[in-house]
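Presented as structure tokens, the chain that follows is alone, the form predicted alone.
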Amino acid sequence: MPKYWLKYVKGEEARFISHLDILRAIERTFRRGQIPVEYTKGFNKRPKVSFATPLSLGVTSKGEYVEIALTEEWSEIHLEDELNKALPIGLGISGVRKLHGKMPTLGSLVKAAQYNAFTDFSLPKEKLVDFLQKRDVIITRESKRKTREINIRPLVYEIKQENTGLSFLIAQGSEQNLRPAELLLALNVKNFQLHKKETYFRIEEKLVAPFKWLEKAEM
């Protein structure tokens, strides 16, 4: 059973298509394509997909990642092409690497990810400054369950103004996360639209993209 990671994009058409519905698209883009996938087994049957991290509704991104099974071995070149022709426009694959032995889940290694917030709003550099000085940045995160203060600071790695916003690498993943919306509340910056720029895993103590570090696994 080939497995294949694939790097894919949601642009800007799609940018109000919920996760959900993501998922629906690239199913249905099996079935159009003819993509030999590989399905659960059971009464209700499944693509064998797995995402890396869902992506919040109304934000863009060019560093997206998903894994699939298929029941015959496809090259990567023909298997991205024939996804590309089948998706709906707004999604795209950028990328396909075969897996060569057994690897963890996507979104246990997932532990960073890069965004921009377009906003017209410029942060005073001092501001920054001042924020990237602190030890302790507390909010207060909700959820249907409980309240409970969190410290920001630790989670966010790098911050920068630019002409079209702020660039920001922020901790994600399974054992830490911080939503992007978070940290601009936290500073103060109200409206802005997101895009993840890319993903990242970790080998040792350094950040690099999942290519990179599949690279690295299959050496």
The other form holds:
Amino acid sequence: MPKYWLKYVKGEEARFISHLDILRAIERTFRRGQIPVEYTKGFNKRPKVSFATPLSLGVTSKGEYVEIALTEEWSEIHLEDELNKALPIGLGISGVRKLHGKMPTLGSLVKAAQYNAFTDFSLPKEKLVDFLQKRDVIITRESKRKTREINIRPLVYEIKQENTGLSFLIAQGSEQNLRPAELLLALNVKNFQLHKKETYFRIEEKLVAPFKWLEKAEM
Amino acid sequence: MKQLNDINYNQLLHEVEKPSRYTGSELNSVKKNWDEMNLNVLLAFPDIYEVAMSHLGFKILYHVINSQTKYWSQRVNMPWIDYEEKLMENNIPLSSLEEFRPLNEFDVIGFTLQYEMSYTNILRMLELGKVPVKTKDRSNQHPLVIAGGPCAFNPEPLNQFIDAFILGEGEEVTLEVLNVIEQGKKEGISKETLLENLVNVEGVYVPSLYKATDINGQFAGLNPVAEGIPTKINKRIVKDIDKSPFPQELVVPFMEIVHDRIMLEICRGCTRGCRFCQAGMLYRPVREKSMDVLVSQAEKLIRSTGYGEISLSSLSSADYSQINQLVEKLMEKHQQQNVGISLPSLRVDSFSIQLAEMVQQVRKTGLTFAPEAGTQRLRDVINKNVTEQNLINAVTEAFNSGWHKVKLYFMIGLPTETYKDLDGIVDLAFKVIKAYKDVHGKKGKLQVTVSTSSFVPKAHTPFQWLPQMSQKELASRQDYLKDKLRSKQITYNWHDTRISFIEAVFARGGRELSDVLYAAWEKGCKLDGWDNHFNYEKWMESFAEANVNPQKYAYGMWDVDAVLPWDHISSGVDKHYMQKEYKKAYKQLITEDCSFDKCSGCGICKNLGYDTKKVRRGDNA
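Same protein, different form: I have the form predicted alone, so give me the form predicted in complex with the partner chain.
To see the whole picture, the full complex is given below, headed by that same chain.
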């Protein structure tokens, strides 16, 4: 069965839709658009979809990825059009790539992401410079069972001030993961709105966008 | 207006639970241009989002109003505590889902009245939306506040707050009412004149145009203040349900709601005639949609919503005359798309193996049965015409077809109920377990949920004259059941007796109850239907302040000839019939369902110009 990577946008209207609810919305989209999606076997059948990374609540994005499998072959452009016709406001497909050959899961490929944080005040320049000059910035991360200290400085690859706020490239994925809110908290920024610009995979030392990665992988 | 991209508003949404309750933009929600509208209407559901969006009537009206190019209906719900607090802290008025428009800017606000315990939410929502809560404090500069739904059949507890009530089914009358309001707005008439114009629409009740009369200090009914105002207000119904507007594009929430599926109404009304059941009286006569219409509506709804489940809804789904064929047809058409079918409100007698097996092909949801009472004697009293054998047969068939979960609904505190009847409930529950054992040889996966609600006498039913059982007695009956229903397989749920008490007071309350409601709202009562927010002490203080004795309403044994607070409102069912049914209850005499047997003489056909026998088959157009 043919597999596809979809790049999608989570816009303003869908900002507060949880990851689980997005999954449900996409399932319904398949039915509305009469997309011949492959279902899992078994009692509680679900469409076969797997996401790159779950996006935090309240974050908009132009760089989300999901893999789906169809029961018949559709052209990339046809699939993109039909999905866009059926998607609710706030969600949209911005690119489709059919996979040739077996690929690792999207989730395992994610290494980094680029974000914008819009803030209602400007961060003093010294603060940012100060942050960048440090080798270690330790924060405490609480999970259900334990609290641990982590050094987030190596997880920040790039950070700069823009007129509307901050732009930063940080480690994301299953190996190393920095939550944007953790970074902003460390910078003492309280009121912000987050937007993810792109997800990145890695080829050797270089970070590349997923479709670019795919081109190289399929070469 | 607040916009979603406003950074502070955004921050606020980050701090509340389930923010998508407040953000709108759901699939199929309607956006229009506010300034181009002749009327801007706000449909208000006085409960939280998940509940509101699960209500079919609310969705139908949204569709009906929005089908008019010059009217725009937006939606609003009762916020949960956390969001409500944020609104107050930041001085943000409660606003619509569609474009964050505050309540006080609308021309009309229409509340739906589904249960008495949502009344304080109505006042709270008006307050949060900066609308004066009392009718007398609102002019034509404020929104006109109207209300409809089953509780409108006893409107008096809300008379100080609602400008006009709509009785019965809203599909047609809502637009007639809006037309009158539109005309009034165009002419710039006063609110008083507008209300006088509204009573000319059949089915509209304007409380300010009626006044209580008394004879020797005894309540003698509510009567018009002037000539030309109808003395009795008749409910409205839709004559041809096949042609009545049914939304082809239901709003699909992002978040999970209570009934997260397509609700396809297959039939309206139920003539089984359970004597406690208000819906059974209010929604008469029975009208079935034809198969063809249903099949085509189902197809369009799957296409427009993408839902993977259709619930065939009605008060008694298995009574639909072609239920097997309908299920078969829908399965055949939509199984491929992985669409499941569910049947709510099954009666144990009309359940068949065939139906069970067909429905479970795709998805096996839990089965719910409502025997209502534990013994045949008591089931005869309430006219719940099913037998123990019916139930055992039905669950046996279900267990054979692979079901492991059964819910049983009962009512306690019914008239004439004794502990023997409670033993009957226990007995039934254990017989269900035995039936499972007989099928599977062990009890392993079986889960039986037994739920009891407490009897609340409701207006326009044969039991409207009867008292509710005392809280103390209800609680000890619940304790009795808790003790007896101890089993690994059984989960027992019961209702807070204090909530049932307040519900009974308002279900039979007159005009003076609106003072109590006002006092309760002032004390901050809200979300009373939610156990953890219900505040009994505040309610008791409110009764005292308003000088109203609640026991008179909940526990009063009323004379069948007494004038009732809702006598000026007609459901189309004759009072005489209800008196007859009441008397038959005490003799344990059954009244047959007129859809399948002889006419029981309820008066609905005569009063509304129907022939139920024909209507049942959908050809009374």
